[in-house]
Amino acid sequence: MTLRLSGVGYRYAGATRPSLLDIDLALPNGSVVGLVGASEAGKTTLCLVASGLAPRVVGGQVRGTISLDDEDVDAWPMHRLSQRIGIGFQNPATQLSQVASTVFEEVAFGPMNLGVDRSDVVDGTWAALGSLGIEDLAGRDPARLSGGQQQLVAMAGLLAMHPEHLVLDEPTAQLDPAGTRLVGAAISQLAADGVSILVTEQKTDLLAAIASSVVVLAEGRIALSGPTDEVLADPRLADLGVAEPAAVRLRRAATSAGVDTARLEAALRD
């Protein structure tokens, strides 16, 4: 199960120039890829472009190919297209259903809407619920939540339709860090289901926890691509406006002090 953009390139309706150009980029079942860049890289418009969203809902104009195990999306409906990716957007607000009055039927909606069978509707729910670790929010009212909380509850939206492919513009940029631990382990755990995921971050050591790749745009162009520790430890990520991790910092000042780096290995790993 790959989803696949070969030559992908977007323009939004009534735009002088593209937003998007050249984009290849394949997710293969079980991948998670990281996904950067400086504000207006074009980061939000690939997650639009790799769910459908763009052209189908927001309208504009690709070219280049984008694939669901080899075979070409271009004319499938948004429907059909929803139920094999699923997209996660970084305000809650405009993921939430805004008609279900308990958190449980929040995350209920998605799977009720496909007919799934109810006690499947159920279990599902309740999982999706404890693998964020919100189980005591499902009584409350969606609205009343806090936009971490309302955050929480998007993503377990999300799980509980049980997506082959995942698309997640900043799923963390409202949550402390608990709560993106808690996303971060969802996430791998997706993946180690065989779940394809697009995670578009600005927070780089999540990615470097998580992502099996790291795709750097900018101008609407992969600037740099390739395996996590590669391109986020690249010197060239700050001049792409992209923060270096943690790790990646220390171990540069560590080298430019003489520091012993066997020591600071370690302590990295414990």
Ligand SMILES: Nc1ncnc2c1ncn2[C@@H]1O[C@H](COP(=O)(O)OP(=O)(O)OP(=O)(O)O)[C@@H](O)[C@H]1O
Given for the second form:
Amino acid sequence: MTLRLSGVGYRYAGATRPSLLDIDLALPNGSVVGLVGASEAGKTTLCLVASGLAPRVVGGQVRGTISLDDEDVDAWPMHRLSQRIGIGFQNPATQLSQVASTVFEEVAFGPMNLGVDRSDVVDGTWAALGSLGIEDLAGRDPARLSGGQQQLVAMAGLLAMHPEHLVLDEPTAQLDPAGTRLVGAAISQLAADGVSILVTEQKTDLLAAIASSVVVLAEGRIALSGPTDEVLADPRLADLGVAEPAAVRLRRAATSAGVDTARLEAALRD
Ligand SMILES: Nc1ncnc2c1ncn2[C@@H]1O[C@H](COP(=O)(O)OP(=O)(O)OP(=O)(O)O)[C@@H](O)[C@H]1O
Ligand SMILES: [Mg+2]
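Now the other one: the form predicted in complex with the named molecule, given that the block above is the form predicted alone.
Then the entire complex follows, led off by the chain already shown.
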């Protein structure tokens, strides 16, 4: 099950130039693709296009092909796409329904609206909470959780819909290090369960830990892409407005200080 973008471009309604150009991207099952780039590079726009919200909800004009398992999804309505592709944004509070008084109701909200059988909703909700390790939050008021907990609840709400693909735009942007680790672990677990995940993330240390590949956007185009280790160690990264992971910075500093890099590598591995 692969979500694929081939030669995709996108222009917002009324914009004079495209915000995305020539995007080729594949998200096979179980992959975590990190998406980075300077501010305004087009990361959020790519999330909107990959999830189908643009143009269906956002408007604008898409070029190229977006396919699921080699089937062109151009004519699919949003409700059909959204059963296959979940999308999450950086502010978890805005993703919560605001009508549920407990986390359990919040996570059950999507499947209930789809008219899923009641006992299946209950089972599915517990399963979604369990896969993120937050069953203990089931009875809590979503509005009174920490940002990290809210982001996990929002992700559980996505999971309860059993998406094959998830598109997450800066899911840890508002989170402290502990919340960031929780979301990172959840993403890795989902990928291990076969979900494919496109995740925009400024924290390259997190991507170094969870991403199978990384795509760097610059002015709406793919500037670099490939295996995580290679892309995150690319000397062009800083010029592209992306912070290097701590390990890469350390290696560079050590090399320029004349430290024996083989010994440093050994130390970093320990
Ligand atoms: N609704 C819109 N209408 C017209 N142009 C837009 C709209 N939203 C974004 N853009 C433009 O599209 C380009 C890409 O913006 P986008 O928000 O995707 O960047 P980003 O990489 O997510 O940036 P950030 O790091 O700030 O989140 C920018 O030039 C931006 O000005
Ligand atoms: Mg953005």
